[in-house]
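Here's a solo chain for you in structure tokens, the form predicted alone.
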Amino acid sequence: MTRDIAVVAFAQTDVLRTTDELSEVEMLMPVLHSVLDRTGLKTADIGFTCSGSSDYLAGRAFSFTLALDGVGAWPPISESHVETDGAWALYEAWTKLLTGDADTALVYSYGKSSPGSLRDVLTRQLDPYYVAPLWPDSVALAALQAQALIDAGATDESALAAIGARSRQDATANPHAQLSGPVRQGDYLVRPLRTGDCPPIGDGAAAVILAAGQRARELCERPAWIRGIDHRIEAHALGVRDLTDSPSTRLAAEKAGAFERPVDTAELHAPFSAQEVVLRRALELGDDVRVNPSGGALAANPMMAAGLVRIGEAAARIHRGASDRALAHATSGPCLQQNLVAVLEGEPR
């Protein structure tokens, strides 16, 4: 890397089961103006606008395109798009300021999953001729993972409601959060993963800012420096996995240098519970790590911005001195497929 490029600015939205008074624009435009009143800049003032969707959640193609509304793209701004998680629209975008042609860019992402079948939608992200003429959904497959974790002796049902306890608990501090407190761990949908095991279905958004340089110390006191970020796939055929260990992330957080030094907080896409087991085996996460203090996945799971939020809420603590090097970690696709890793760090205090 050439330059150090930081995350100097973040906001989302309350994470809300349903906002059906609320078009997508509507939606973004609070964040948009929150995180922007946060640096001081305005719209002219980004480099590089990168956003993160689905239009299978919206419903329509090129969704994406309503949404520079909320943006303004008159006059004509350098902008770009990822259908998938912000996340990935926040790597692009650090590859934008890598080559020097933006000094700032600003990287959002959102998602309405309350309009349709979450885990009947999810399914066009399985491969199209073998498996998702099945129609297995999303939860079943964690199922899967989560009973494999079991039968390897890697967990248990009980160990798997203290996570999902546990994250709820720490949510009760997190104001967006959609769940919160103490919550039943339920029946089971799929076993052996009850209600206190899968995320919530509900509707938000997220963005971010990043600067370069010295224009990172300008727009904020301690920014929230990128260190290393990288991401792999697994294979596409769940029968060649091992659903038990996620050798993507193990990559991506070697190549991001993430066991390079100790980190002090880790924020973890974990939808389900059974995933924060692989993956912490996958990042060798100890218990000295803060996982999750935001509350993660299984407290507020917005799809498509989920990702980008723990990038976002890593940075907050940095910010706030919370945390000195902190791990942000999203995923895509069923049984952790997709994952990206981000190392951060504050200067020294």
Contents of the next structure:
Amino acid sequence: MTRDIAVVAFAQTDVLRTTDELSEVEMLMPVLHSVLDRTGLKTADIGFTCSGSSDYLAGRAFSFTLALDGVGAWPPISESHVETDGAWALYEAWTKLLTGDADTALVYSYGKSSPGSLRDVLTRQLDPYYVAPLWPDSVALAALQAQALIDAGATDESALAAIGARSRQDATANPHAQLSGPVRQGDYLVRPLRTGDCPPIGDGAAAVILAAGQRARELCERPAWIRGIDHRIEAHALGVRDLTDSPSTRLAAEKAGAFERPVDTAELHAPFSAQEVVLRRALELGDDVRVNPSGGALAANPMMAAGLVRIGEAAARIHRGASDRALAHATSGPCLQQNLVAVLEGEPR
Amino acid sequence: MSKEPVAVVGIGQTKHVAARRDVSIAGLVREAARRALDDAELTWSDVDAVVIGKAPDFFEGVMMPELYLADALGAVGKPMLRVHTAGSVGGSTALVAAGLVAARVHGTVLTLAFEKQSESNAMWGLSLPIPFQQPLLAGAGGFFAPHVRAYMRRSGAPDTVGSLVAYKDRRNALKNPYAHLHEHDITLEKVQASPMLWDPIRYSETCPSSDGACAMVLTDRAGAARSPRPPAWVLGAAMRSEPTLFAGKDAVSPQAGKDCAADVYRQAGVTDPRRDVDAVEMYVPFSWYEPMWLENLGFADEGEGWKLTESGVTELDGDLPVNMSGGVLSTNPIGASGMIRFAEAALQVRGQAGEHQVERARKVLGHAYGGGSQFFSMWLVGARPPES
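Same protein, the form predicted in complex with the partner chain this time rather than the form predicted alone?
Everything in the complex follows now, all chains and molecules, and the chain you saw is the first one.
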């Protein structure tokens, strides 16, 4: 394929524990305006629009149909939607631009976790016949993974605590983060995970604009070129997976060209501290790689947007010259079941 | 920039029924996928990626079921993408899969859409109260009936047209072994005597609730060359969306539908759809949508669609057959319904539609819509590859 495609703009909301006073459309509108303003584009100028969200967070069917009102889809637009994290919406938009059917794409995603009990809600994405009826929640499953890592000698509780502390310290430079600064490691939530090992539950939205070739250069001083992007899924049942490893991340990274040259930055979607250990190993990240300078998902984890935020944060670092080659990762499903890796580069300065 | 031509080389459906209590969701989707692979004479290892779609997750009560279905669809270790664009999703899913081939990201893609409606009640799944929205509480029929009434008033169509469509589609379904409703004793009188549900929509003018899945294998030029059976070629493909509700919306003939069709025709070099398109599989969940969409898709002038229906043009042996398979009116696993339209269009141009085959089908349109008549996806497939 010969077409170069870049992230040219990124915007996100502050991530908040509750946003009772805002509808999803109201939460989304400022982000859409902000990302368009950064490029001077209007809705009618965008060639393709793709979004990510989940009906289960909103608690009703077709929740995304009203979000479209915030886009202002009139005259009618070329548009699609994935029922998962917006990182996969970005992937769909990237393939659309590759075909040449569009030169620009608007990608957005959002999630409000506050209306329900997120730990309960997420049990509904497990095998509906054998596992979901037992209601094993997302923290319990992540704890299984953390314990497996500790048992394998890959980490220990103090190392995990350090990951949480580093993330929240880095988040002090991120005005959108939900948790930042010194945060107590806290009591055990589900052994061996303490509250400090777990992500805050929050509401938020994000948006990205993609553009191809010359159009990207017109819209952004230093476009973050997508050198490769790939995603892979693993078996669902935890019993058939080695939870201390992430072969799907490794394969996606390989296909995205992540191992061809070192990256200087990695934005990893690791909602639980132990998952950063798994991902660092799968991605072969050295200590010289700046991991989650934004604070990552341990500082803000808006469901369905946190993966897109990772791509946006990595791209924004390239836009402002803080990175030349960055890796962005997104995950979906229990214990890192599905993983996406994008490699972004700025042109040499 | 040239796109890779996309070919449909495998099609598989389940026999659609009210309740498939003998299989899990995984068992249902695997059955359709297996049939599509068999049709293409390919194995799971020939598939580079899987693109799956379905309508709201609430219908089965499983959040993001693609995670759990990865194993059943042979997707482990592969990219798996999930699409959701309301009722149009079956069509959109096929288009996203076609996009992967057209962009040369993957050579062969398995795409599948499903719904297992027996796991819940779709009507009430669609009727949850939403703050600051007008209450619906009557499923899709309650939403669409006023639009049908508006069409009748605007076009002056006699109130018999809806029953003609239902009578035709249910008879067509008798020729399709995969169709859900096989009403062997169907008569026009029976349709007309069926109870009024949402005036002017009668019971026999509505779609059933079905369990079912539909799968297709899409591939590039090289893959098509290896195909054991004639491929169907994608000549034009597009999606369009507009907001649910706003003052300027024409709910009878939405602009997004017109724009989507125009884009497909432009890509396929179709200048006069009434002459150039041989047959149509269109998304008609309530019978009156046949004349409405005939106008929206450019097969008839505004207010004239019902005349095509009334004069028999859309019958199986008519000049422009519509819903040869029996359509959504006979089979409605919601998430799969759009893909079934796309797949049935491909079956026709491959000459493999069996008893409901249209003789001269060279170019056939597959159409899907969803939400409050706001999401549209369509493709035009042909027996010959695109010229370029």
